[in-house]
Amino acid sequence: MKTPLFSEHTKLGARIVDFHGWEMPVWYSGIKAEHMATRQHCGIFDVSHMGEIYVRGTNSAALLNHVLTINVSPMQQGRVRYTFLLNESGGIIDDLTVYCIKPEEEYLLCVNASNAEPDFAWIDSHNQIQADIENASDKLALLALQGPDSAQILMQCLDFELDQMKYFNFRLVSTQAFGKLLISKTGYTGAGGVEIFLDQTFVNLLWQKFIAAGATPCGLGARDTLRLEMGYPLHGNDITESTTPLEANLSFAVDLKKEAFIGKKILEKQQQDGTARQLIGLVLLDKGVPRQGCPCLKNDQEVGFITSGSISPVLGKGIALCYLDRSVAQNDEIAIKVRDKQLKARVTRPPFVKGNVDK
């Protein structure tokens, strides 16, 4: 599959490879250089590929309330919620991002690129109150403007003023060139910016716009960096159905006070007993590059393992997300068992850098 930006990809030069069946832009002219441009100026990122599912309806609230582990009810128009779809076993389905355009009637979810259409059927079957559920993936476009120079590209390009709205908020804004438009103030760099909701049809033009005003275009591969120094989940490595938010750490995206949801009774007993493990961060002492899959050792037992690594660009240093038994605490110094050496590393909360890095 591709996105309506492919032609743009190739005409840039970049360096495509299949990501979950579609052809995406790794990156073109670098993975650090392009890292480093969103963290200290800015960078556009095609997101086409993510999927979208409107819920519309009287019964829409009640719908995502039931599937979801926030509460919708009390968003008000132009408010956003990170959230997740659960199973039973209250492993994690996706994460996504739900988006109150009116309140109780109309709302729209940002789901994973793979796992669109699984994620709408799996509302799909839970919909007993006929609330409308559209899957509108195949409509829109999605394009991710981030950096500490994104204000200032917004409003050149859009005569948008981005600093007059607060964080995880969006607006709907009517264009003549580009259409009607959902500018969000979320993204997943950690370097501030917002994303865009558009029609396919005008996408590119928009795209062709930001790189005018100055935008580096950026692949998958820096938006992995950068969400990784911010210590951002990963759907597929970080999170699973075999995880829970509880595992992971990400307790402010569930409320157990909602009267009921999909995988409520799994988390409301993880939360009296605790956990066995979480998730956390782990900072290189030694020379190395920690990858998904390794295992850490403290007094040479294993007590977890990596689920996403790299070499921060910032830092220069390698870090990662990892697995680890609650008896490992914070700031102890463990092992990372890759090939047939043993690195040392520090387990820290993440994140790692701050978000925007002086010029």
The other form holds:
Amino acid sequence: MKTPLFSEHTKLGARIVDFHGWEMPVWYSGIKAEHMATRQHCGIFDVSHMGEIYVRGTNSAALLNHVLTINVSPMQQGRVRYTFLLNESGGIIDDLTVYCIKPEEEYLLCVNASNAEPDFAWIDSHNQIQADIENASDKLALLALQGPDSAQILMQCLDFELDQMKYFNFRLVSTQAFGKLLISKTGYTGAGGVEIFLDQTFVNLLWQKFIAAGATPCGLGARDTLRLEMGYPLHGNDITESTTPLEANLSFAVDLKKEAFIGKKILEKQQQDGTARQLIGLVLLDKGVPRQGCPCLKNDQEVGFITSGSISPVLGKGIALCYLDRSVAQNDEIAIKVRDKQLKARVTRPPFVKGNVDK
Amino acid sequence: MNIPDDLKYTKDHEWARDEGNRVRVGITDYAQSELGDIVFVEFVATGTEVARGDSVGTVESVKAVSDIYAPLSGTIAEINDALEDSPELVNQDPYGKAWMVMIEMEDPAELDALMDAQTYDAYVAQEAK
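What's the form predicted in complex with its partner chain like, now that we've got the form predicted alone?
Up next: the whole complex, starting with the chain shown before.
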């Protein structure tokens, strides 16, 4: 599959890779340069492969409250929240953002690309109350304009004032040139900026306009190193159907006070008993690159494994997310096994670098 | 794609420069551009005896780990320590500052058996298809 921007990517000389069936740019000039451009200035990412699901109708909030881990009822128009779809065992089917377009009437879910269809099928199978659900993934494009210079570029290109907006809020904006835009002050980089949903028809024009205004085109490679520096989990790596939000230290996106939702019972039990392991960070003390799957050792005993790892372009050191037994504490020194070598690492709670988002 | 005329090349995209009884080895411009940003490099120890095709080290990009193979048999006489602190040199100057190891050759005939620039150019063109 290709996004509407595929030809733009090849024109820019992007290296294209297969990402869960999507032909996506992994880099244009280089991962490090794109990473630093986003941290220091502004990067533009084509994330149109992400899935969008609308839930509408008088039962929309009730359906979402049943399948999501947060309570959507108090959400006001223009609010965005991060949340999960869980299976009956509390495992994470997907992590997603929910946009309240109109309370009790219309919500938009932004889900991971490869999960869009299974997510839709899961929600549909729990839709006994007959809310109206629509998979709009083929209609909508999504651009992420990220970095400290995003506000200035948004002003220049769309005459849009970002500074007045709060983090995890969005606005609907009608434009002559690009149709209706949903501009959301969110992102997966920690660098600040926005994500913009729009009709696929207009995405090439907007992409070109942002680049002409100084945004650096960035691929999935930089997106991955940027999110890892912030400790943001990647579904499929750090969180999966066999990990729960509590194990992943993501309980901020779970509302156990809510009456009932799928997976709640298991989470309540974990809340009471504690979890045997947790998702936490590592900073390497030795030189080397931590990789997904590397075992973690303490006193030669295996205490966990790495779920994502790379070199932090900002720190110039190896960083990783890993599941570790609760016997391992923050600031402990452990070893990771990379091929035939053991490398020293310090257990750290992410983020690994300071972000640029106002909480 | 930069493929200097005075070097010899392997199918695994190493280059070898004849420096008398020693051969300087690195990876090609094509290899570095395929790998992308190099973030880590490490080599076997000086003094290690290697046969042609043995791994003499690894280069890691953000996305992948690749072995560097000995283009010919011999003893590792020197390694380029500078790359451990500045792995980005592999992207910037693959035929110069980013040489990787120096091998004391056993059999000069092995050097002659490697591809010349023209042959390697055709090989890369084929592989890039």
